[in-house]
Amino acid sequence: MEKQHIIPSYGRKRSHGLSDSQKNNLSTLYKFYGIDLPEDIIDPRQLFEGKFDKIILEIGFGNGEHLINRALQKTSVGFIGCDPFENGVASILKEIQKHDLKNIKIFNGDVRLLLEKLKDHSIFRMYTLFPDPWGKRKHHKRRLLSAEFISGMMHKIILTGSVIIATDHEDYMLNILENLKDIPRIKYCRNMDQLSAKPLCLSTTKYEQKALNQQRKCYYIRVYV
């Protein structure tokens, strides 16, 4: 992936001060279940002492309710969660020891770093689920899912691996498909009544009810190499 200047695609590290607990898990757990940024180029099995052959990378957990459903629907698998919000993954953290998780690794901070260290074409699958919209046309320069962004993850993907995005924001959504079209050597689909099929690897996020509660339409993209 090469190097990029990176905009800031979030806003605060957390959204109140740190309970007493919170604090701990950042400062105790992180060090069994986290990810220190590796000097090195590294291959992401590396991170599970090579236990696992398939790894799926999660962009934006929010509190982990899908990541942690995922590690205990596919304990074959390693999962990686990256998430810049400090009360997320502190809630994370504790959930993992809760169900003694050996198949999840997070990193605190923002994934386009770590994936500047992950191996190319190591990755089975990644996920960004509802992330960030940046409504306000001065503020989309801020969105994650730039044609430079999803290019350099489509080279983190093995062959026959996939990216898939969901989103129920419309204009994102069609920002998005715009991006990919710079983008060669990859497979995706535009047609609307598939990109409003949920995949039957995904599972709820509490986003996603918002949204349905809502009467929103969710939209999921879905990029093969």
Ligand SMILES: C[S@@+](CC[C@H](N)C(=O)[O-])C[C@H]1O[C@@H](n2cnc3c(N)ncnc32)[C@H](O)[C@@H]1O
The other form holds:
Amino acid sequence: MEKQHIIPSYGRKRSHGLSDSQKNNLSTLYKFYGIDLPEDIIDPRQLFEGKFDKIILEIGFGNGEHLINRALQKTSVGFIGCDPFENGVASILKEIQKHDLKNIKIFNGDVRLLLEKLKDHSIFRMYTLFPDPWGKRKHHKRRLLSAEFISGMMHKIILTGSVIIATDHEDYMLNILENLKDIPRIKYCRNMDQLSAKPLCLSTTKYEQKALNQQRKCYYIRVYV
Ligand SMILES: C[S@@+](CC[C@H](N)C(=O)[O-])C[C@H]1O[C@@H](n2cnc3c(N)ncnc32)[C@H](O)[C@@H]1O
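Right, the form predicted alone is done; let's see the coordinates for the form predicted together with the named molecule.
Every chain and every other molecule in the complex is listed next, the one we just looked at coming first.
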């Protein structure tokens, strides 16, 4: 993946002062379940000492409800979650400990830094669920799912793997479809009925619930290699 100039795609790294228990989670649990940025390129299976053949990456897990659900359902798959938001990282670390999950690792940082360090064609699936839409035109440059980023993501996906993107923001959805147009050797659907159908593997996230409560339509883009 080419080196990118990184414009922050997230609002803030913490929402208010971290509570003492959140600070404690970060300092005591991150060393067990956290990932330090590797110096060299790695095969992500190494993060789990080779115990899992299939690796799934969730980008921007927020409070982590979807990632925890998936890891509980699929104990034979290794899950990596990535988010710079420290409050969410502190919560998910606690949940991983509570459920004694051996198949999740967390990177507290920008996914673009981690992806640069992962071997090409090493991830079975990536989820990015309700990425920050950056609705105002002057903020569009902060959208994570640029053509360059999506193309870099696709390089990390194994043959027969996929990327699932969900958003409740129609303009962002159209922008993502536009960005997919020139990427070679991928398949995806532009049909509105299919874009509105939620993939069975997804559980509800906090932002999705918020959108549904406000009767906003959600879109689910599936991209296959
Ligand atoms: C709108 S929230 C959605 C959270 C969750 N997926 C949900 O649906 O409830 C977007 C999340 O993406 C994270 N995010 C933004 N830019 C990111 C990046 N470059 N790498 C990883 N996570 C990022 C934010 O910190 C935030 O937690």
